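Let's start with one chain on its own, the form predicted alone, as structure tokens.
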Amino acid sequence: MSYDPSRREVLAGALATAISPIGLLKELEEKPVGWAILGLGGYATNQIIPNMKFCKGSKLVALISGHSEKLVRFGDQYGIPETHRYTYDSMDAIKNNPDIEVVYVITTPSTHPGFTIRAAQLGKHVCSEKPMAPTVAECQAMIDACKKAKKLLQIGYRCHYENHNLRAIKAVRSGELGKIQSMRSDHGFNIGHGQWRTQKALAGGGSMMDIGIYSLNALRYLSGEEPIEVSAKITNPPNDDRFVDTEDTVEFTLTFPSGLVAQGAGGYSWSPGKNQFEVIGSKGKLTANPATAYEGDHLTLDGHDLSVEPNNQWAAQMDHFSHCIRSHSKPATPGEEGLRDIKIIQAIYESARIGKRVKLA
């Protein structure tokens, strides 16, 4: 079953390895698609890796990191064999590794490009984190680089394939909420000192590209449209020595071309944090706090608890992709997903700085 993300149907990144035929689903779980993880670093083993345990298509093969000391501890920790521990510059030796099909970028943004395209070259498909590079024109060389050697890109939104996130994406693109009137989405904590987030050259950016792309990635996909233009205003608190480099807050408006007004924000400053979203319709108001968690969604209607059931939402984006390279389809987040975002949040950049609203093509 192949998915054309231009159409943004209802998120079906877990759907779709849901409903795929018996015998590819077999096939996944008798040899399943080997994973090689790039950067060692919190995300990768405190969430990506304990996870893979849970997945039924996908597996760790191999581990790829710049600290030699990173390799022998958690290789031995998940029984990565030393063939299968590789440098950042014994890498290229992936190359004739049939074990590993796939790459996962896991390190700073402003290095996706370069593992992205370089993991392309040696014949892999790749997911990388968000967010997908500084810019566009990077984001676009990773999409270019994965399409010249003829692999699958996949952006890890791990919240496309989150259950509640999937029940929210329904109830307001099916018309359960009626006719949408606001929307709004808030994600922001209290960052500490020192850190790489707020080093530009490191993270592209400051709160935009990092927490405050889930308030934005969520405006998107559950409007299910793409905005036309947009407006920004950037707050930073004085004599705070975090924000030298970077944002600390920003408030942004997107306008979409049915005629809805979204509200989104991201902030590096706030305590408490916020994680959450909103949306009013005509026939009710869908509230989810949190929003996009590690775990503990919740969503209400009009104040009353839906239920989801949920799901492990690291392993159904793996799990998703895996599906994709077997079954040769485009995955729910592609290259393409990301490259959208940036594209926005340059605009967003470009709207603070000048004070003006911003047309987006």
Ligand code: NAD
Given for the second form:
Amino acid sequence: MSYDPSRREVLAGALATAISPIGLLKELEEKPVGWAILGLGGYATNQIIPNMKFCKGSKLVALISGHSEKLVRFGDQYGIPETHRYTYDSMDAIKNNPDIEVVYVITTPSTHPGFTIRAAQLGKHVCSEKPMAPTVAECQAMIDACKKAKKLLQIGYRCHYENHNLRAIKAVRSGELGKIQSMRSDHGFNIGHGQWRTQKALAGGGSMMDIGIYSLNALRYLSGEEPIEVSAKITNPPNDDRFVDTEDTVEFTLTFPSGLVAQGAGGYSWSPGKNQFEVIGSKGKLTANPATAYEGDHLTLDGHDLSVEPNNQWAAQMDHFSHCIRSHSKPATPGEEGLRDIKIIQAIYESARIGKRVKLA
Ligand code: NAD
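Mind sharing the form predicted together with the ligand? What's above is the form predicted alone.
Complete assembly follows, chain above in first position.
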């Protein structure tokens, strides 16, 4: 595989912000973009909202939730006035609140399309969490709605804004590892019983949608290529009530245009879990373990630690989008990035179902 800088430029996120005109950065710091968080579940309240204080150009200005009790609790905790707290029933009023420029949708995947389309129609830019939506058609509808409303859409792929992942991309694509010979990524954990993540109607699928997507997305951003063919196998343990509706372990193989063949997996019954990737090139082997954690990502090159300055990936992700809004530029992880993953995931499911390779357009 050869390095082609014209290919999908995942570094754009970090770099675009780094090289932006000083005037624009100053403007953002003086008047940060106002964000409303929609959905006050675990990820929103443990990761996103607490890390907003590290943002330079993004500010938490409003909360939207289906639970009034959460609006009071988190509204009081983060100093959000009652005028800026909305329920799903009252959220149409955000249209008349100029403080809110972005709505960050952090609910179950099945609800991402509805909230994204609604927020765009209310005149707001939208960031939606991964996986973008259960189906390709829903992803496309989200993209179309934002385009029609002339609003930007970002998918919350935080790893595209995280320094270890950016360093790994550079190592793979710059030729530092020589000719890339193989690539593999595994992400999985041991899921509890009775969660929405194992219900197809809410999650769109099982481990592949929620955690295997990290393996898939990493193989795409590391290689900078789009797979032209997939093959996959699903394994479900017998008599386990977690895997009645959706899958446990998915093992998949991607074939890229350069001829590179990469392996990935996702799983919901892995104990201990896995969060890693490995790239073998003619000049060296790069490993990331953990690769896409909330903190403590660790890279080695031929067994030696690679020194990488840690950064706050959530602040970087949100500030990048705020910067895009002010500079009218497309985010590094737009709707099309989320759509691509969902298209490939659907092909992975199809391959596992029919037991054959599936070609991708
Ligand atoms: P969670 O179960 O902790 O929270 C889900 C939230 O959605 C809750 O507030 C719940 O009340 C709300 N909700 C559930 N059903 C709803 C419905 N029908 N309508 C409206 N709201 C509804 O889950 P979570 O871990 O916070 O995950 C939320 C989203 O964030 C998912 O898309 C998940 O994949 C994503 N996520 C991303 C990361 C990441 O690292 N990028 C990490 C965790 C979760």
